[in-house]
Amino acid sequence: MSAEKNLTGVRRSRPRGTADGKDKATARDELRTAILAGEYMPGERLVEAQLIERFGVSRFNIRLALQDLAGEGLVEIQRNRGAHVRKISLAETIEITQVRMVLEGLVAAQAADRVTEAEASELDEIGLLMRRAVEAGEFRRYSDLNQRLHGLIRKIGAHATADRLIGTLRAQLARHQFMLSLLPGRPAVSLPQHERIITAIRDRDPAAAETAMREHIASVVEVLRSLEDTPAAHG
């Protein structure tokens, strides 16, 4: 840390988070990895000395990080009450996962375009674990590796446009996509849907890998839209 003069002319050091500390992007990443990781609730205002003082940078990068993640819709920012986590109704996230859906089936269809040997053993590597994880009844790696999987088809498709916008809207559904991951008997429906992706970029076929996406994220919304009259959906 630098250290400056005080008006006694005493030399105290310059607390974290003056112009010498993190960049914007750096506090813009660490914040939004805190609210997906649910150390921000959905509504919680964002006051600006903590998060200041917990990701050391300045009051002009903390705001220029908090308006990146309003653009993202991750943050609400109000004139006159400050900035907050924005809440995301269980009927926009049906929005977004249809948008999704149309976004996630042509990255599929390109990736099966694409794909070179290494990147489908690739793919049938994780595809094999994720079979692994269901027998073990081990869901969080599960989910860890729907994550890994649904990455390397966005890399693998090489849609710059689709990617950056997937990655906006797969930031706004985290929450509910925590819910979808604690529904009992998920994994099991979802895990053959992951398959059938992987067998369709395999075999380069973009048709078929477009197809088994949609379908895949369609039973997503489907699962969504039980979710809308359970108590946890709307609190």
Given for the second form:
2 protein chains.
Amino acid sequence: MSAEKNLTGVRRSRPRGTADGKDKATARDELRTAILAGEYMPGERLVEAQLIERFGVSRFNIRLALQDLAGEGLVEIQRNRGAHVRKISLAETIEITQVRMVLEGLVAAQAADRVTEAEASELDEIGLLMRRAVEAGEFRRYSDLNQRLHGLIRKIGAHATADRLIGTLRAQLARHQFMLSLLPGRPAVSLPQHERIITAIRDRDPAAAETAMREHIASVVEVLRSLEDTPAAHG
Amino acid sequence: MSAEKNLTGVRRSRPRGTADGKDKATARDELRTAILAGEYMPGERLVEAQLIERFGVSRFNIRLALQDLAGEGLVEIQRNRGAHVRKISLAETIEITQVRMVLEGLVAAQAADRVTEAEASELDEIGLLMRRAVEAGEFRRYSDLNQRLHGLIRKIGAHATADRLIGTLRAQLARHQFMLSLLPGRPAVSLPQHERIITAIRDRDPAAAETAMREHIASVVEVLRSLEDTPAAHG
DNA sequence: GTTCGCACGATTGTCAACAATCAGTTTCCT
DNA sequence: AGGAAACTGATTGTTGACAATCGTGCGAAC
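Now show me the form predicted in complex with a further copy of the same chain; what you just gave was the form predicted alone.
Time for the whole complex; same chain goes first.
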């Protein structure tokens, strides 16, 4: 048998399949998940040694992961001072949401151009579930459906460049995002907006889809602006 | 005398500012400039050893610089295969330009909200110079003014988040950008578009400013779409 | 009691050697 | 000859050690 041809190498761990680097990528993803889950609070220091211990990755890869997350705007690296979870001000939250508004508007318009019958049905179904969730007062479920709807629209729009940017922007807002949908009266306002978006895309009306999406997110911006005067809302 | 005092309080050679001390940031900036200047063609391999020799920076910093530029979408790093200048397809160029369209539209709208008298005059002046440049057939000058106009609008709009994204997107298109403004008949088409943008901002009309900016860049998208059928336009 | 300077510990930045991997070529067997 | 396994040179990935830097606590001078 040719068992011996193997003995020169230590076991090569076969970088399986799609193989983006294993270590750096996993470290980055796990750290991002941890930050988004709130395990590290904004402003908190990310000490390399601690991350090494927690994720079991070499310092080199931890460093690369931090570098990547800095590029995504999730952490901030100051020379000789290490990495912190980036703190995002309310003003910046508004800016980011504005950018999301125009990007998701673009994607919605393109989705209206490309939507198939099957996808239209899926949209309708989500719309129905949303209505039921609101009527039943299931806000958490509504929030999930909200994400699913936006995700489906992004899938239909198939705009890789916009998708990537929206993804990083959403990540930056992950914490605030959650807060918003729980504001009193919010679902009652946003449900009809969502339904308008769905209708426009189903009707293959790009302009209407973009307008509806923008109005929807613009109303979020308005809520954020109203918070600018009530500074207690930060925590 | 007390010579030993010196060894702790050693004078830092203050690599602080823009001294010739080559670090990661300078390496990154110089490499980016080189790529944008066309010294490395799309798809060309960026061998670390060569970059070390060219920029006189350690491999470590070269590596970090490449990593950064990968984050900006200028180079692509494949594991164990090194870094290449990222090739941007025509389809992707269209996507990027679409994103630029909505982002610069957003910035233009905000610029119309915030423009001061002095800035309005500056806009008018650029508009005048543009008209003269077109009439005189000075296309290169027109192209420069074009960039200056868009830059001024970004400055007036003061939308940090959108600005940053627009910057990286523009960098990705740097090569094509240049080509576009030299297409026959392009200035004649874009000049009135620019003038409409300027007028709308000067009149403090955000909606009109956004519309004008979007129409302007949409026409660029149309040109790009028309190229999709004439594959010879790639080189 | 306060302030300034200074050494110290903790943490990050950098480097050079080592290991792994890839692309191209050679060799060997059929 | 033809194709696959195996070498070779070049290039990239990773590790551990070392240097630079920052924040802090102690002590001396006033």
